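What follows is a single chain, given as structure tokens, in the form predicted alone.
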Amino acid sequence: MAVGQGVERLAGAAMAVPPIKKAWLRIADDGTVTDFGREADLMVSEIGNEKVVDACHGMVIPTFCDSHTHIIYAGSRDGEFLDKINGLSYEEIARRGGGILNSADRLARASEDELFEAARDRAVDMIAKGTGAMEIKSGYGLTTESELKMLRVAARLREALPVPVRITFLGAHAVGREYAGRQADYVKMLIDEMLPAVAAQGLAQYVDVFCDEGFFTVDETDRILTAAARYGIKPKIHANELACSGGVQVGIAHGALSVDHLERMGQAEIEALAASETIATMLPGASFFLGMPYAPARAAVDAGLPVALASDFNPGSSPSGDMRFVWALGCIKMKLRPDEALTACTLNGAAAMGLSATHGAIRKGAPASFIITRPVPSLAYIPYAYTTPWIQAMYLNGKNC
């Protein structure tokens, strides 16, 4: 999928990226795309001593762009996985006080070095499966401690990924232990504490609210999107997953990059998406484990939004980070065209994440980071036979990984 310069998101019928047959692709040494083009238009004299790899009739694509995970955790929760198999929800689960306050228990026992440990496996297996940036988020620890502690563990994958890693601070993901039947006084606390010490040691480029039923309220999100506003950290929202929550609205009130969820989006949402820049990003994984409604991907597009994909790895409702997945539920449950819905899971994602200048695209002048895939009959084939190998090879920055 190759874009021109200053192409940084696609909306609507834009997605759907037509490929170049027969292309070529050469890349500088310091690992850059200088040129790339239709093979009937490379003249041989052009090559000269330049290295020639072949991709032996597979096709080349943008490294995944996966702007929405949680991988850093403690532990599983397998044991939900079987409440949820007897037929217990997310929310009767979240009320037993399991969900993510079970991940937060956990999280304050482990050490940083076992958590950086962990989740540096997980993002190595992520990228061995195609993702060549991702965003990861805190939302496990809910005191000021375990936040700061999640939060230098990301900063510390950043500097150790052979990706780029954008990091979101996500306090408001649930109320805390100790808060419990007193959410004004947490929202407070991280209000006046949390969200100072984050910026104080600028730990995070975004900030995150769970903004929907049984979470937070607008008001509530509206005061912390605007105390991070001081600070200068920007906006990207968990939206309308269990109701139509007005988090899209207010989302979109305060500039956030994206949206995200929004398996619960009507009509209202859409048109308040299409008069803004906001990415409507979803996350069709957890749609898949959890057994909820899919977002109205399909309906976004045909309205002209930017979509974006993205995989919502975390340990309670999507436990994976197999992009090539999300391709394919993104094809198969939410009727995306196998084109549209990977440029929502490049171009676009790497849009939610700030990174659409660089990543998320082949296109002249950006690090060479893509897939060689195997032999294929169709882009089609790729989302279809989703489980059948697919890369034969996987560049980063031009290097051979």
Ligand code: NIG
Second form
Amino acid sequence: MAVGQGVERLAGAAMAVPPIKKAWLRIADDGTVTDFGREADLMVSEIGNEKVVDACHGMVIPTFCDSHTHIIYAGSRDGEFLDKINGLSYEEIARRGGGILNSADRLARASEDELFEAARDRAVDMIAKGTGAMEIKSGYGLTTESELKMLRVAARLREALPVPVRITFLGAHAVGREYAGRQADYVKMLIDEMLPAVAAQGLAQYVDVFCDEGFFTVDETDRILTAAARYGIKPKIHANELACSGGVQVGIAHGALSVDHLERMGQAEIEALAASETIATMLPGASFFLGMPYAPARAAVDAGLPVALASDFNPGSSPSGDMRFVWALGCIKMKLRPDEALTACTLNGAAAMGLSATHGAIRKGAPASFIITRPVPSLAYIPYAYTTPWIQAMYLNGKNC
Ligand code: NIG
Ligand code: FE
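If the one shown is the form predicted alone, what is the structure of the form predicted together with N-(iminomethyl)-L-glutamic acid (NIG)?
Zooming out: every chain and molecule, the one shown earlier first.
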């Protein structure tokens, strides 16, 4: 699965990238792709004494680019899982003081080392499942001290992991407990205290707001994103998960790199996105786990949008960072074609992290980060046989790992 030089996102029908049959790929000593093509075009005499790896009838696809995760958290929320089984909704659990605030309480008690180790284990597991680039958000701190603690852990992960990591400040994930009933004061504190500290320490590339019913309003989102812009921090926001909240439009108005979730989205939102540069990022793992509607990926692609799919790995709404499953849900539940959904999980995910000049596709000069699949009858077989193991080998920067 290869795309042309300079292509940094694919929209609409162009997301269906055709595979090259009987292909070869050459990797330089520095771990970048030198060239690729069809077997028929490769002169055997050109091979010289290079090391040759036979893909044994497997396919070669780019590693996944997971553009939306919350992998830094303490403990889990398996207690709330029982509440959920007993019929409580995500919003009801949050209203009872569970949800994000439950994770914030645990995170406040955890040391930086504990958080780092737990998140590193999750990230290593994601990489073993095919992820080759990821975004990581704060948002379980909800005090200046704890948000900065999370962002420092994210920076350590970026140093420690063998894949690129992009970091997003999500202080506006929920109102911290100390500010219960004083949401306006929390937003003021976020703008006057948290954001300047995050910016001064250079800890985040992006800013996020949970702009949705029961969380932050469009007006609050507008003020937070305006403040972030003064520091040159671009938005990637949570929008339209719980209601048609106006989140999509406010994100677009601020030049958001992506608006994420989009389970409640109508024609107005699709049209607004079509007239923008903002990527529509959809998180089918959250719909699966919470029993919510799936975001309208098919309609979005048919309307010509660039759609990305991401895991939303977090303890409350998507306790999985398995992009293989996200790919399968994109096809089974969102009715994307296997090739479209793969582009959504790779190149467009990279674009939603500002990484698509180098990641998300197999391209000359780019890091050789790809997966060799086991022999499969077709690309469609992979998301179709969605619990059958299919990764034969994985390469990051030209190295088998
Ligand atoms: O993307 N919706 C907001 N934030 C997360 C869930 C966070 C949580 O429940 O811990 C999400 O689904
Ligand atoms: Fe999220």
